[in-house]
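The chain below stands alone and is given as structure tokens, in the form predicted on its own.
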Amino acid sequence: MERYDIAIIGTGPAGLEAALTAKVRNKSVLLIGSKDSSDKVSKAHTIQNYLGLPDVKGDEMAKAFLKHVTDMGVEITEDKINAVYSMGQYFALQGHNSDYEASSVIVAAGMSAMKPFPGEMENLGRGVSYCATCDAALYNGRTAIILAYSPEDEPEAEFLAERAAKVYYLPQYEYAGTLGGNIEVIKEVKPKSIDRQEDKSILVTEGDTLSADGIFILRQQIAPSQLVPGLTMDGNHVQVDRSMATNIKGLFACGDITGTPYQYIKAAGEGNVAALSAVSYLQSNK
């Protein structure tokens, strides 16, 4: 497998800069997220205080940003990640499609907005994952219950009911898709809890009951406490240091995840900070 010297996760300005500076250093980059960049930026109506972009519609600074790293070189892996494991001189990083290796990361995958459910955090790993693709392999002739946030989980679910004796899929979005078979859809349920009863799964919702032998939670985003093992947080946020180093050695973090202002230039420059710390630390264990 392929070791990088920078794993970047996150496209918004924080990332999409780290991976710019990342490259100008002459770092093997692999650079995680979706090839449109960021939401919240392409659907700013005007952005003001950006340095030599005045006046700029949103949409057209997620070009510019797009287009900067694609001249440079730089290229986007469509990927979520869901977990970042330090294995002491190196990074191994899960994703749904892959998995990678890494001699630093930089997390700048923004804020989710989602709080973790009351029970979740305490069965993570106890019949609660973030990726039904990569644990399938565990539910033959089991059950499981997928709380979705997107069309783009059907598939997952699909790929799991090969497997599974039957999957119950609760979509959290507006649902028009065709899954069937062992697949059970149930629509206009909204999860309250989470708990573990002996050796099942309990996903309790505001009327009923649901029991399996997992829950699998497909967000777009994870939590960076969830994301990384042993993180160390200031709130909802992780805690850096003014190199965007991270308690955890070789991890560095920028963006809206450090914190406040959420403003773009605020993020890009953390962004160039981390990248120039991760290329220190690299120089450093050589």
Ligand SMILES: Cc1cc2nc3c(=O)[nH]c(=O)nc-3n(C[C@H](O)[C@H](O)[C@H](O)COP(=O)(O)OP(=O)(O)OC[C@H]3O[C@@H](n4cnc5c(N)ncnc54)[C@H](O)[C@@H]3O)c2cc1C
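Output block for the form predicted in complex with the named molecule, input the form predicted on its own:
Chain alone follows, minus partners and molecules.
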């Protein structure tokens, strides 16, 4: 498996700037996220406070960012990282589509507005999971509930249904898909909490409960402490020092994930610092 110098998680302003700086410093870069950058960029109306881009529409700013990194030869690997493990001299990254290795990691995954459901964290690994593709093998002949947040989750449901006896698919978006067979689509159901009773996972919804062997929550973003086990947090944010270093050697964080103010220019600036710090770390480890 190729071992990259720096793996960067997230393609918002923080991740894109980190990738650009790492590339300028001649490092091999694995940039993981969406080829469309971040919704927080592309869906913003008009931005007035980004230096050099006055009165720019969000989608125009996303295009400008993406053109810059592409012109510099940075490629985006479309994947979602589920977990990052420090292996001592390197990091192992577990993605939806593939696994990766890198000597250092920059987490630029932004902030999610969504809080975990009551009971979610307590039951993580005890019936609650974030990756249907990763855990499908455990569901041979069993039942599962999927809480889905995007049409991109539909292929995951199909994959899981090849193994599972029954999949309950609860779209939390406007569903217009064609899932069928052993997948039962249950629309307009709002989850409230998660419980575990006698080896079954229970999803409590407004007015009802649904029971299965496991529950998959396919949010776009995973809580940082789940993404990187052992990461020290400061409230909802990843704790970093001025070099964007976290408590884990070789792992840096930047952008909204490190705290307020939530601003493009702050995210990009931190991306630059994180990349330079990762470069220094690699040099000191030679």
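Just so you know, these numbers come straight off a predicted model, no measurement behind them. Rigid core: the largest C-alpha set superposing within 1.5 Å between the two forms. Positions refer to the first chain, counted from 1.
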_Rigid core superposition, residue 34 Cα moves 2 angstroms or more between these two forms_ = no
*For residue 57, is the CA shift between these two forms at least 2 Å following rigid-core superposition?*
yes
